[in-house]
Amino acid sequence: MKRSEVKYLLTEGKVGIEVLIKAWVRTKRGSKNVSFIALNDGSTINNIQVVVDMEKADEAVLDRINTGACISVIGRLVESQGSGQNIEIEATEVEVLGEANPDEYPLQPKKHSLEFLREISHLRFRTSTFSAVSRIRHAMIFGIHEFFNNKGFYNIHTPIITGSDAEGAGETFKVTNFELNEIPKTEDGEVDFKKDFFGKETNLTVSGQLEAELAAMALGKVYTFGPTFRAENSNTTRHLAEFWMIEPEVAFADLDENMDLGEELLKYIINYALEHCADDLTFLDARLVDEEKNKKAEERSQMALIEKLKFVAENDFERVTYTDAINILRNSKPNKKKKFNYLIDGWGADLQSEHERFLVEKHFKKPVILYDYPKDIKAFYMRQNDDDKTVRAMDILFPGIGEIVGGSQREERMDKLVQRMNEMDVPTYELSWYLDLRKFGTAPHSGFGLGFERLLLFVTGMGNIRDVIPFPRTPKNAEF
């Protein structure tokens, strides 16, 4: 007999047929008449039900059915007695394929914090609350892709391993394979790099963006979808080492098309949530609704899971400049009663999270689009603006989360480029096949960069990053 998966016998399945489900335990509760075994198999959030009549059954297979064992059951789908559920199964016959000794499983049914389960996260996918996480995550990685396929984009995998630091912040991961008690010096004391697999000092990649920015002057309209990664020393909710981002990049196109693709990009993906997850987000909702009663009045949030999703959908972003946004803050009540941990004096300023929560959250009530940044805090290849103080950046903003998505217009003007280059001590000869697209047929072109696991925040209603990822890098943290 064929396996059924849960999903189908609960959405789709016929009372009277005959079912094979194989599956893992949540729960199992009776008496000495019958006993009562909830099983899931992952394809839903829901679970099945599985009636075993204790006259017919052999009681040393049953007594080793515990929380977390893995099971065969073939019984008759029948409508369910009790409240909860449409059908469950009357077995027949079942089969235990793995045990789980409850002295020993750690994941018994009763609520677990959040930290502990992190600490076994090759488990905490059988929790509701991860295996909610992970359908969703696995839908918007399907769901990215069909948008840009859509609009006739193609998907660039860009390099892992580079020899380049597209944000110039030299937080990176190095790459070599040098046995390390061993590292070939020249004679001025230093590395030789030469002597390494690649012959040149490497790293893991911060960005896809310089390499899809090749592909998109000739292509016209690419994305990468990779892994990225950061050696920064950040212990808080929205930091990881490694990290997923979707970067598209599009030739001829200036900066108030970036704003559109970039709010047109977020819109769909949260609808598609919207329709394709629809039990995981109502119970991710329901998760969040409790969560909030241990939470005093002002720390709540201002919606519900889904609420939120559906609002941020329905309505235009806000675009507000760089300039703009600092005459707000300054005049702000946290900023003039100095509750802000950064106070906002005067132009220039480097918005932190809490400047970026404030403009959305409490000032306009709705994702912001913040562009024309000052070129002193933003990257050497974003376009200057003729007042040579502002570059064509642009940062969305999320309630809860902050920035969501960082681009710009690329800076196509060769002279323009390397005069930044060389303001920002950006070694123009290590980039001279990037320095390359400005002197063979350059254009102007834009694109962004959309942090995965930020996105994945916001539509979970997760409140750490290290909860929408199967297995979080972090500092001092590499397990599994």
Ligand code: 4AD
Contents of the next structure:
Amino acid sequence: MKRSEVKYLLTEGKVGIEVLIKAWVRTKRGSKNVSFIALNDGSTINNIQVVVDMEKADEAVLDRINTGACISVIGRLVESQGSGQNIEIEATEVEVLGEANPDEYPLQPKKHSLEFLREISHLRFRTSTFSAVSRIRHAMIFGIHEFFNNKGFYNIHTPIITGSDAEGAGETFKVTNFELNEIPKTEDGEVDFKKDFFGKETNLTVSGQLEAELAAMALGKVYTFGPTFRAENSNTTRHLAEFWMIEPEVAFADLDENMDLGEELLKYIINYALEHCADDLTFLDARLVDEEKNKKAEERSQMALIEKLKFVAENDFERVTYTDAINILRNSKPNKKKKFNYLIDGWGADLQSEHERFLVEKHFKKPVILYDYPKDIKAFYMRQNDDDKTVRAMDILFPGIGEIVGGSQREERMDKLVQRMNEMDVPTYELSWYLDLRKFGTAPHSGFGLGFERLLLFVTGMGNIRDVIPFPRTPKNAEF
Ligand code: 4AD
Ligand code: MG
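Given the form predicted alone, corresponding form predicted together with this ligand:
Now the full complex is given, and it begins with the chain already shown.
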């Protein structure tokens, strides 16, 4: 007999048919006469109930069935007698594929803390919450590729090992095959990278942008979707050392078109989730309501998860210049009452997430696109405005998250770009290939980076970025 998946049986299974399923035990309960086993095989958030008649059952087999065990069941699909499900399986044969000793299995049929689950990442896929997040993560990846494919973008694989630090922030992980206690030195005592694997200093990429620009200047519209690595020591709920980023790059697009693309992409993916992940979102929506009960009234979110997703998908984002945002912040209550950790006293300050979240959650009450930032707080490649103070940067800020997208129109003018690189001590000789784009057939172009896990935080309503990636890498943590 062919194995059926639980999702299929729950949605399309016909009462009366004989079925075979293989799945993991979520709970087992029962009496002398009958045993109820809730099974899940990952195909859906919902479990299927198996009913075992104890008179016909082999008790030795049933004794080996505990939470976490994997079993195979043959039986008949019947209408359920109990509440909570429409159909269930009346078992005729039960086989144990893999036991889970109840004294050792760490997951019990009760609620575990997310912190605890992070310590057992190899088993946390078995929980309802994390399996829901995993399925949504998959759907989001699919939706993102669909969005760009529908629009005629080409997906580009940019390198993971690179010689450049696109953001110039110096937060790179080095890549070397030197023996670490025998690093070759030059006569001046410097590390002799000529002897290293690539014959030069290399690191893991912090962004695929610079290489994506090369492709955009020939293919027109491209995007990357790859892992990026940052050795920033930020132990926050929003930062990972290894995260995934979506980076479109579009020839001939100016900053307005870049903002349009970012807003359209975010709305598309959120709608994609609402359409394709309804069961998982319903579960996470209820989970969040439950979580919020433990919070103080003023810390609770104004909207439930699904309501919030619909709100963002249906309403225009607010577009505000950095300068206007600073004026709003400077005159805001938390600034005047010194409630911000970083008080805003003048133009030019970098915005912290507390400021971003004030603008989004308290002031505008919707996603905000901030643009035209001071050049001194942004990367060297952004196009300079005529005011000599600001650059054509844009960040998209989301409720509960802060920055979710960072992007800009790129500086396509050779002289301006070289001048900015010199001012910011970015070595031009290392990026000669990047400068060549401005030498041969330069054109205005724009792009941005969307942090995939930050998007997932928003869509799933999870509070910690470590809970939306299967194997989080953070300072002092690279287990599994
Ligand atoms: O603002 P960032 O640093 O922009 C860039 O890297 C540009 N080169 C992108 C481009 O224009 N092609 O990062 C982009 C986004 C952020 O808005 C944030 O969502 C996410 O990447 N991000 C992180 N996500 C998780 N952990 C971290 N440590 C992150 N750092 C950035
Ligand atoms: Mg940024």
